[in-house]
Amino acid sequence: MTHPDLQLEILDDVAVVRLTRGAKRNALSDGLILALRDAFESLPDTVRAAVIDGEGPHFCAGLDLSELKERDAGQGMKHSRMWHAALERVQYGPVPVIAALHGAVVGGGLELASACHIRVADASTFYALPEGSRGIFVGGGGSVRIPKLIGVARMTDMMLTGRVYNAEDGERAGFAQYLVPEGIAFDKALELAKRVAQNAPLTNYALMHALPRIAEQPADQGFFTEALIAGIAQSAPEAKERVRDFLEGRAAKVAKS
């Protein structure tokens, strides 16, 4: 994988991937999101975990707008569907992703960061959703993932009025599970990456493919898919033995932090 704004580093069984547009806020052109696509299709099997960041003091400032065409509607449908497929590859790749935020997370660059798995936020981190003041709409899976973190309510109105949320506010509103001191963003990151590369592969698989379609079905539906996935987690002997070892007193506890 190649690609001048985009860097990917391993780092043991964690791969750092790195926006490094930075002198352009990291904005999201085609060719970096399907730099984003081949990146997370071709990690590395020894790679259990993944922090996506960005250069400089944003992480990521949406879709470059001098690459916006005129497009007729057909074309435009086939481009927002490429950045379906590109964030799908985030989302329901081969390891649970943490996404490093700072700075604009904003139009496209929330898109993205809503495809991860889990959000670490600083305190310079601010939110927004620009598309409705510019007479578009979010085309990169925006509209079926940001309402599940914030609710459909508070996404209309940062599309209809501009709003735009600080750290703080974001992080109750839901927009990131962690909120952080400014500049550490990346290092909480990659303390969780690492923690996550520990469980099982097949536990972090049902929470990212199954976990998120599980909480779509009707509850009976749910609950017999729920029985499936324990069953075949539970099975694998990685899981078995790390049974053992708790029963036999050779791993931790639960204990409060």
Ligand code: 1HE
Second form
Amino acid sequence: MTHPDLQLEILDDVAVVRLTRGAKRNALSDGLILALRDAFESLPDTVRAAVIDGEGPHFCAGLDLSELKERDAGQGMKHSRMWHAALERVQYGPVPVIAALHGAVVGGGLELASACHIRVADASTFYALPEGSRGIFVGGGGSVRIPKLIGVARMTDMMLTGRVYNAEDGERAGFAQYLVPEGIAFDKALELAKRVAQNAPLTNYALMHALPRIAEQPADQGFFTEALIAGIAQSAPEAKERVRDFLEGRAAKVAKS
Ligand code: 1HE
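Beyond the form predicted on its own, can we have the form predicted in complex with this ligand?
Shown next: the complete complex, the earlier chain at its head.
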């Protein structure tokens, strides 16, 4: 993966994937979207968690509007499917991904953030879906993923009225799981990624690949799938070792935060 607007850095078992197109507010060109897909397809086997970050004052301004040229319906559909394929690699790739958010998280930038597993926002973050006022629609999976975070009603309002959520209101609405002071979203995301990287790989895999599917299933099927995954996870040697470590006093207790 080499693209001038994407940087991949490996810090032990954590990959840091950084959008480096700050001058254009990290607007996502087709080339950059494909590079993101490639980056998550070819992470080294040693990587156990990833952080996505954006250079400059904003996380991401969404679709590169300068590329929004005349497309017919079929080309528009294929373009959207290209985004789907790339963000699917983020959500259902090899490792949990933590987004470090600051400044604008808008349009396709919010779609990218919503494909990640954990979102850490700093106090400068704001969220919007300007597609509504640009005469277009979300095309990067936003209509599937964003309502799961904030609900259909809030997303409808954002697109109809151009409403912008600030960092605090955004956290309350469900965009981000963590809200931190300005300037430290990356540090917090990296700290969380290091923690996530210590989990048993099968637990992380189940959380990424099984949980969202179970949550979509009717309860009866969900309970059954859960039982299958629970059985598989607890049978792994690493799970047995971790439980033994706790019972023999070698593992940390759960502590109040
Ligand atoms: C861009 C883009 C972009 C900035 N495509 N070039 N997204 C939007 O509708 C958001 C559009 N952007 C903005 O509202 C603002 O740029 C920001 C709030 C993100 C940042 O404002 P600011 O004042 O810090 O920066 P700026 O001066 O507006 O932009 C700096 C440069 O970045 C400028 O280029 P320059 O050559 O004049 O320096 C901008 O043109 C450029 N730039 N955003 C292209 N998005 C799968 S479908 C997804 C559909 C969508 O994502 S639609 C929503 C698109």
